[in-house]
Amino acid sequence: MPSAITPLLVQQPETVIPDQFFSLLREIWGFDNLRPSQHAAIGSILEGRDTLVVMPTGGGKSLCYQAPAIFRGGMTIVVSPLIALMKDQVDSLKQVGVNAIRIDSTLSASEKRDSANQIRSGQVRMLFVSPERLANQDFVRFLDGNDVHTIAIDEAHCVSQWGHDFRPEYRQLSSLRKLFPTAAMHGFTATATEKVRLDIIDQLGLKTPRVLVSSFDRPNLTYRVLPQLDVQDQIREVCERHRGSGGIIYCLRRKDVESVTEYLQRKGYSAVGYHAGMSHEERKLAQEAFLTEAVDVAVATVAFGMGIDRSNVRFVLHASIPKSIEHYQQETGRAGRDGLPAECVLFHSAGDAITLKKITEASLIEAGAREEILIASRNQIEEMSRYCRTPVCRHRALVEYFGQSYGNDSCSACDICLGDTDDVPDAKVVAQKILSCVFRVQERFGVNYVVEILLGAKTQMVLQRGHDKLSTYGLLKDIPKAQLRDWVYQLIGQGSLELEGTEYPILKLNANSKAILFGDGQPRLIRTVAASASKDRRQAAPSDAIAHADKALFEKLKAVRRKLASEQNVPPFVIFSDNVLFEMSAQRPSTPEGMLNVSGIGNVKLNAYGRTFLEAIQEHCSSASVEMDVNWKKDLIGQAVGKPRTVRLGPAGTKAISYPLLREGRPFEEIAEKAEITVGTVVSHLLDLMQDEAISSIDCWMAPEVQQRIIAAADIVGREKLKPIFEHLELSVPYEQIRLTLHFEKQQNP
């Protein structure tokens, strides 16, 4: 590949955006800014320069073609996977006045002419089709006379066959090229490696373009993996810590999904099924309920893509594992679109990965696949399988496996970092014990066996070959089953043991387990938390987003969303997002020009929207006595909850900004604001910064009576994990004001 198409990751932006469009984009969308990402992916699409978008869900990717295309006239094609994305893509343009329409197969004959018309016409500034439809000659030819002057592929990734998500139809689009050749063409993915975004550019045949890849963590989600024990009961735990709130359960089979739905249900919860085998208007109506918050969850297989844009999904659970870990940042990325904190759960166990592999093969063998891409399939079902196993941040494990550094020793978001895992006593012992049991049964049997004669079981088979007269028998009998399974595959994904063969893997020894056994070798094992200790955990991610809120205000605002949504038959998030909601309820702006300060209120959406809104505002304020027109940004400290969300474009650019303001002692809110990113990032900023220089105080940030509370709940409790000196303040002191307490204090105590 020629180095001019080497992906680097944007650091800032590289083109100057005229003051005019960001008259428009207020006028429209009312925002007042563009994200880092953001300014440079539009930067590159208004100089007509082919580019290649990787920005994570979330981070606001179908502005950079939608504003574009509003900016400059003439039209715009845009290239969607799935109906269903395109069906909300045009019903949100209409909502703020842009002409856009669709070209699918759930189409009238009258509404196909209507839109002929249109196009004909000139008056389309965007046009959204399948891959299938651009790809035909006929269709093309119709466009003739148009000024398709941009081609912008959705969901790229599926071009690729190293995507998580490949689709033979994406790679008809490599002879758009030669059908408009004097477009520009832009690909946008949520998550590709490299070696997916060099296979994009190739099939689709991008000219020089521009690379821009995004940070791909995600600071407002919350992950959590753990192993499966009761799973409908650690579904059940999930779903009743967001009652009445949107998610997405994940499931390995069709039976699955019928069998939590049907669970859910019976339990009270308001759940859906959805999967390949239902009707295709079951499934339609399955997603129409969720999509318009008549149900809260949304139970699916893995395998079968829902094509689901709701922004405020505030949990994805995974019951068994994805089939990699593209899909699981893609799966997961539909939790907390809106910037708000969101919690992504998975149950994971052996038994699930190896039923996995073999419905993934037998798949790939029935298309035809060649013997690389079963190899691949494979390598990639067991690097999301150590994923799972391995004790790693999985902030951490999720960016670098995308081949990007993380700066934070801590995201106080994960499992790990959260304490809602200890280190295992003794861990070197117990790998010893399981080491030996697999030496002596000569590293002829798999992980069930070896677990059975670790604890002493008196089955046939191990009283038969007279195992249980080995020196390791009954070694771990006090250790419950399912934990004694997943240390084995813990080792295992350390690199400790191997499991050979496909269909019935026998446990080995390698070099690093003779380490474990007669050297220095060091294991890490874990374990989770008593259930009585984890049954009150929290979201890492910061609360304050919506401490400004007036919640009961919020709930009215909600109630007059999703009638007029369902009077104009959209999903409520396209009239107003939450994000403005909580905004609007925080502020309870009195008048139209109030109004028009909500981030994401334009001009079009005030005229729509803006007296029914501010009536009910009005009514509310007045009949509890609640003050209006707040200014309740300048006291937050924590997420600025009607700002875009930020995604972080890595260290470098960002510290540029934080450092000099961070010196001056200026307010964590301001300077989150000014170098659009999260305060707990600021905060890191700040760790980072007191590395290498002295800070004298801490007071200009935190009162000096909170910084004593958490030194003296850290004298009781200890140091090690931020879990227990949050749990000993009753949860009264968020995690980052922790950490940067600790981190003064051992700073002044070296």
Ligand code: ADP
Given for the second form:
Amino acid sequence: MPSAITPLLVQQPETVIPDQFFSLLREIWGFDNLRPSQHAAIGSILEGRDTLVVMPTGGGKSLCYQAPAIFRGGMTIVVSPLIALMKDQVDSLKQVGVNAIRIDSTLSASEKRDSANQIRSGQVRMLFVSPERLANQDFVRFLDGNDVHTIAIDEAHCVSQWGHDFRPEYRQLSSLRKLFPTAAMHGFTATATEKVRLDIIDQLGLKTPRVLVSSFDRPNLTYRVLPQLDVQDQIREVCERHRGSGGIIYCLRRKDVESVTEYLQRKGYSAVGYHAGMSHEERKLAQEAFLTEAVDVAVATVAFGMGIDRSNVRFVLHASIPKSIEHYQQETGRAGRDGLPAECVLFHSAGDAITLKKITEASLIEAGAREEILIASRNQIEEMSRYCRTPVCRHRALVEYFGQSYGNDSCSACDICLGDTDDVPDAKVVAQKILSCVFRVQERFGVNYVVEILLGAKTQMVLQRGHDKLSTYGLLKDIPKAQLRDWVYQLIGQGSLELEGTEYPILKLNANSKAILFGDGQPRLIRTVAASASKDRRQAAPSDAIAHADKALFEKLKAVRRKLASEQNVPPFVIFSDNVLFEMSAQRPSTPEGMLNVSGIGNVKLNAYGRTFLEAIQEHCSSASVEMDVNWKKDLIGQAVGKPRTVRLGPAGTKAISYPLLREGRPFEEIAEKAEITVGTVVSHLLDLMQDEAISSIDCWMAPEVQQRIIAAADIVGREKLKPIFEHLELSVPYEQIRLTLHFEKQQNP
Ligand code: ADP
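Structure of the form predicted together with this ligand (previous: the form predicted alone):
Whole complex next, starting from this chain.
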């Protein structure tokens, strides 16, 4: 079956999204535009074609099935694995006046009856169900006879054994397919390697699906991957950088959760623990406290987070290594879902990797997993360890892991590119010392023992074996132990040394080690810069809204939001995201019309909350004598324009303006005006952007019919030169559009 599947490329949809759809978008969500990848997905969904959407967390997947569901009428079924996530979505949809309901095990008998009646009446636009419900034949029969045209499967990777969160209940989903044979089925996931994607298509039985894969990169996240030194102190340092903001700390074991929570509480942070050993009620309270922003930090085992949809998580910290790169991407993905800057820090140690292997294998064996699954899990941990130890830009490494290319030389948002780490100047000599020690002990010992010899430790074992007489004994005695161990693992990560065996792994030399020993190889070793320098960690640049926001007003608006949320018993982000509050605090509107200029406020929310927030803004601005109705977006450009002509922004500066607008799919003319560049330059910027980021569609800039005409003309007159195409089209299509279409075509069919 997989071989018959459409190639896994971002494909161009043929559907033109009607203007009425955009009116709905503005009215309900307050968004002016779709992001390019949303445009492609929604085009395909409106067309009724099976689709697999792979989009990173925060990419805006929910809008892709919510907006078409409302636009088309009838009923859309959304399958979601977590009740908390369904509840948040239903709450959010109800906030904007959409008739959405959920059916899951937490509903009372009378609530279920009520939901059933609503479904019968044909008024329900979106029905959220858990996969377990679909195992219930009565329930499935009950759904029969409804006008279901779309089935959306959220977290679709759960259907695959190769994914990181296999759920056997997902295999029941084929029953929906049988029940609604004419309905289109769409899978949505944030993390899927090609193998998982093929498996999803196979397991869900998607018919000639359109597969839309966005760029996996999350530019708003700053990644830091550092060796564990004093882990509690390291955790506190990260929490201190984000005091007052939401964060999740992942620990390996329950006892770590308990000790870290207690430690943070003692240091005055509002932190709550979460692990499988707590009662259901305790866990529910912990989640709620975090979700309602009653506490800032959740310290948890990996069980936490699938049900957490808090969009303003400002940091995710892994106190030890995650199970796989997919897990890491999924867990760090919970940071910065609102698109604002957030930090992801991982502290790794070799000991934790070994413990993790043991814990994971034990639970897999208990669940009756086959040998190949055990091997796969071991390899995934190995891969994760390698990611930690390899001194390559973290954004690049992640993106490349998921099979995409990364165009930037420096991301300016990871420990490597920000210079949190230094290159060890004499790395080759250090590596030679380590490798010759492995050679001297005849490749018969593990990392710890080799490190002990290099440090000149006087342990019983070392003395008994006479290893204190080796020429490499004490050769690196001035290096801290944790640092030295880390370098050994860095050499393993780079393939310059091997670790053989699982129970007691032994260091072995390979061809690369020998090359280094003979002076040929060029190993790279890095070390973390001194703790004092690391206090002032940098982050990805703050968004423009944050930079322009009145911070005191932002805090006041947050309090207003919290109060409204608690009155309605919904999480605060359901009222407004942080982004909306930042924009409000930057613009400080005095009228409802001004309020509508804030991205994320549509008429429905304006009617519900406009007055309350306008009053709070009014009050703050008059008491603090702060100007209102500030056109800060224009201000941003104004600053650039206001500079003397000779110091106009260079390409990097104008790209800082054009790139975000291009990602939002804004018209070229608008971007040209804002960035003070020509339309031709905007198109060049887009072409540059397309080198770095997968753009799934250019339909927001060019009508698909025009693209088709250009391609048809190019098929006749060739693609080498633009002029013949321009002339073949009787000069009716500008050069920029021809350039863009051909470039996009090439990107799609490299
Ligand atoms: P995902 O489900 O892919 O993790 P969400 O659906 O939670 O992402 O969306 C992430 C954020 O992006 C939310 O704050 C949402 O309001 C915002 N968002 C989604 N689509 C748009 C859009 N077209 N314009 C502006 N903001 C958007």
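Residue numbers count along the first chain shown, from 1. Superpose the two forms; the largest set of C-alphas matching within 1.5 Å is the rigid core. Predicted, not measured: the structure shown is a model, and the values here were computed from it.
With both forms fitted on the core, check whether the Cα of I381 differs by 2 Å or more between these two forms. Moves: no, less than 2 Å.
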